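Next up: just one chain, as structure tokens, the form predicted on its own.
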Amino acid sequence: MNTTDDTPGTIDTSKMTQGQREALEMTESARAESGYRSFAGDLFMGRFSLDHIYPFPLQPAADVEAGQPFLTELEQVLKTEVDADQIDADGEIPDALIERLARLGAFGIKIPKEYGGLGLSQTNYSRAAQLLGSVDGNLTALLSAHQSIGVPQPLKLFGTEEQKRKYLPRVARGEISAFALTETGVGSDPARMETRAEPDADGEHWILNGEKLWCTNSLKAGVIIVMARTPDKIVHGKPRSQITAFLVEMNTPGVEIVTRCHFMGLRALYNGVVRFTNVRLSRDTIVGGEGRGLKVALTTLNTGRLTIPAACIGFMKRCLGYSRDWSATRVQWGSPIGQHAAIASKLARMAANTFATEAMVMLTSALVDRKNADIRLEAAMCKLWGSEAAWQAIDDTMQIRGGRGYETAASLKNRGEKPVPVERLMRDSRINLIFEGSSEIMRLFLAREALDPHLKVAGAVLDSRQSAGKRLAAALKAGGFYALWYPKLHLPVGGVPSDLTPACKPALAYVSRTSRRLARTLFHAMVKNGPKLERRQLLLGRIVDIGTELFAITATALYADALIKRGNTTHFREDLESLVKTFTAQSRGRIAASLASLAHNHDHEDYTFAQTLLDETRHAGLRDGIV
């Protein structure tokens, strides 16, 4: 899966269209190579190594005082200040509200104080998401698509300093900034973006035409990043697409807001498509350089993608105490539900989820904030896991408060009733399942992860473009590889710390053993399918789940761990060790069935009658019948 024809350990493009071919050499060019070797992706090799996660990375208390004067201002301010239905029926965030957390800060938590920012830490941030999570989605998004994915973040990785001075102390003070990707015919495919921008005769200048779809914050924006396509650069004799990252000012001539889009949650997102017509920019505004915008893009998110998970957590204490709190108290049958085994089920995954999200979180930004981390994995993990584990959080909400959870806050504070808001919660947590890498790019995305170290080794084999005789080199080469790599996943290497809390090692020795099946699974996989693994979604979907639920027990156990020694006041021990007992149970529960459903699932049937579905000459009763 690498860009050029002559590069070793590749995977054979051949066979693809031409469309294909290009979505992932853009891809592919803008990866970020590290020599980090990260927990998550030593995982998949089979390597349990807690070389940079044991102890557990407690958030320093010099940085929690750091945080704290903000983080309880901001709590305050969600506490007394924001009414999230009058959000919701609105459709607007009031402006005295936006005003309100400009003069907090929070529109610059991580910008460096010497830009006029808060100069907060990850840890922070993620602290400062959950509580807006807890509260009202269109918040969160607000300020999480302002500085996790808008010109706050990209500046601080890639920006010049010249373009740090001009912008950053702007954004700091509450000036809202976007992102500008997506376009109709554009999701997670680069190579089909249509929106272009062209040099001046000038030499100085670009001219930007086009339109984005689903810009979030644009509304209100004064100035955003937006990705178009430039002039392609010649490799190794062949043209290559170019994408660049742009920094444009709302109220520049050409820049017009077409439309409010609008949806099923989040009524309050000002999000709308953004159309350029003949814009002229600077060649200044460029960030990061040509042809450099979806390595701004891609390295931004990586990071963004962990405010999601981070809201997460706060989201789902509200929903655990909602369900909590009419578990015990809502009686059928003589007894309160929470006491009937199919409440208690959905109780107890919910608690252990919400636990093991903080964790995961918690970890991940920790990693952040040491600077020299690659958290691609991590983070992509903690998206996925956090945001599926959300949705089930409110959806068993839903279940336990039955028809009280259907019904709108509005209609039951009009009854006499409390108005938890559950039916307005579960259409604004919907979303976290798409935006920032829906969980289908997710398991798509980490997938690649879990295979580069193997296309490194043995990529060029698979290769049809090079010469018989550099296959036949790579072979020899791989086959020394894994002549000593293989063998040893089936040793029983340990690798659990002895002063670990004893609660917390059968966690931590499951993982261990799994991981080096997990890395046969993918081992066997590419065996058996060769290039045409890369097809097989579904089956590496399956082993990228079993690879972030390790994940999760890890950051579950060790977070546990951490806790327990420092005297944390806010768990008991024993609370402590029932979270990791109960999460890990319940994680080796799908961990099974995962690897059970790798060898006998009906993936192929399922594909083949939906091939079938598509042609219209086919199926016509499933159409008849309906209005």
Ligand SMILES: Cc1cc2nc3c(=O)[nH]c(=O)nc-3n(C[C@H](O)[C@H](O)[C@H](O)COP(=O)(O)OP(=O)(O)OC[C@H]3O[C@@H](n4cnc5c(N)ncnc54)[C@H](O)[C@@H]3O)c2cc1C
Contents of the next structure:
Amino acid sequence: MNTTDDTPGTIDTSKMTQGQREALEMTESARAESGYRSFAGDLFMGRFSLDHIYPFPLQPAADVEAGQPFLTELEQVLKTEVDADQIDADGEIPDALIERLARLGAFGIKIPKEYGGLGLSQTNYSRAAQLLGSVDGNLTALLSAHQSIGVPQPLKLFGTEEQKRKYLPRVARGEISAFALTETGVGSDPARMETRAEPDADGEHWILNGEKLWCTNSLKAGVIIVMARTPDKIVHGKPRSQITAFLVEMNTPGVEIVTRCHFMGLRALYNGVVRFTNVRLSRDTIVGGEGRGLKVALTTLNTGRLTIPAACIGFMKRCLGYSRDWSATRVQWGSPIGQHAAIASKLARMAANTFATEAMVMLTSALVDRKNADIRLEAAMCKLWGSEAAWQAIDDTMQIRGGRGYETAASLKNRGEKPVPVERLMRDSRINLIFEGSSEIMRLFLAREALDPHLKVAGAVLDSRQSAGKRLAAALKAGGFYALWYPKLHLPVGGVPSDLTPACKPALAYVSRTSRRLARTLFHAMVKNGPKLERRQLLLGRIVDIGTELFAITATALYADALIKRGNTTHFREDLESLVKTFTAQSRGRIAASLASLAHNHDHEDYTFAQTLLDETRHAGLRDGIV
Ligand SMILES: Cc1cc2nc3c(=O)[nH]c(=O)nc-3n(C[C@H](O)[C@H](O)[C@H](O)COP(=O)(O)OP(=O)(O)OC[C@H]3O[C@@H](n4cnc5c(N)ncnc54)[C@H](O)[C@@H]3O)c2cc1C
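Return one more block: the form predicted together with the named molecule, after the form predicted on its own shown previously.
Zooming out: every chain and molecule, the one shown earlier first.
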């Protein structure tokens, strides 16, 4: 489905500003539906079907074996050859370390063996990201920008055989790659892109001009993927913006690094502004076809997005380790601080969230490997939920460590204390909520996908661009669907497998029940708001958050069930059971809060008030009395 024309059943863009319409139409035309079912997507329709995910797909023994030599060596390198505080202090990753990682194969983890890579699975890749995330965000970003979004993944998915043969062995060996989409005026909204590629008169080349911002790895890259606007295409008599992906060798005349960018954290990121001045590119540098650049980018990100939450698992385990140690040994007011309820609750949340993130990411990674499910929603939920949980974890860790959390590792060391780098970890992790899809954009993306089945059934009814006749016909058809669907949302629930570990059953019974409530809530919101629902971001955000929590509970319960049945060696059974119980209770609390604020909120008041803040002639008092 797309919205780029006035086909019945699409989003009504007629009341939007031109900028809004262009942004929406562009991303809509690049939506990549896989045709498979999505467990998380089904939740929003009140369907609780464990068909693809029960029993939890634990990593198969053969896959564990395939990844173990690499993962063991990577772990060893990270343990013995990486000094993350030094990397942070220098703002540089030692060349010898980059070369060591390249020799290990860390730049080609998922690149098929026939193209010189390790040919490992998504699950093994996620496990590598977890190891990296537990040690250093700079290394995670280096390897992730290179292969989650840089040249390897888009070429694997969309490259021609010739492109794969030419570039994949190079990047697998360690020639660094990058991905350049962002510009000064283009953050989350690619419709404003100004970098342009025009066909050359010879018909064989393209001429690229423009400037890309914040391109991670660009300072060290040999070849990068660049998104550029190419001439509009006429569709249904109207011009439609085109974005095309190009492979650009960094040594091509006209390519220049204008400046290196520096950030709050990730101080050794090789990130820069890249300028293109009349860069001549041959036709065969186009990836995925002319005008398909955004599809290349969005499809790449569908799985590429999993790297951040996978790294967050390692990061959170590190935070939890520091927090547990300090809570057990730091005595204040007569007892270890972990025995004070205010600290204990932070520990409980951090531990439960860590396990839940692991469950969500491992489940989604397994689904990627099985290739028989639509994982777009699950991956976005992992990114949204995992990065927010990781931020909560580092915030809690800082609070638990008190003044020592705020002190730098070097200063702690100078005073003879253990150099626990909470301050650096906090700086390094904040970006996870912004790049590869900010939390706000993830919620919009998830809301769009949650609404999709309804748009397919009833979009035309609400679409003011359609004739009265078409809308009436659509209403009759939609009425038929909803007459059957809606009553089912009130039928007794089921779907919890009888052979599930007893301690995990209540969690899934709750998800099954609540998914129906979620679907009813979404439906009521649609009926009440009509086409305006698309713009009710906070309302949709709460619905998305509930769906995401339900996915998290499901993954957690099924993961624990599988580990219990397998006879896990690192968790006691009672520990797994209490993780499920604790996480479910916490998650239910968040869901209850979201449901309550769906009914009672101050969204409208806040929005109206915020608009007055955008007017610089108002609220002068809020600027007064400061320097
Ligand atoms: C360290 C770092 C590394 C990066 N690496 C790369 C890279 O390798 N390649 C690359 O191409 N880019 C890269 N980026 C860019 C990154 O992906 C963008 O920062 C991100 O897409 C957000 O864009 P923006 O910062 O311009 O924010 P904007 O899009 O301007 O958004 C500002 C704020 O408004 C919110 N917002 C925007 N639109 C909406 C909306 N419709 N509804 C609600 N809220 C909205 C956003 O969530 C955000 O909170 C990097 C950025 C950083 C800081």
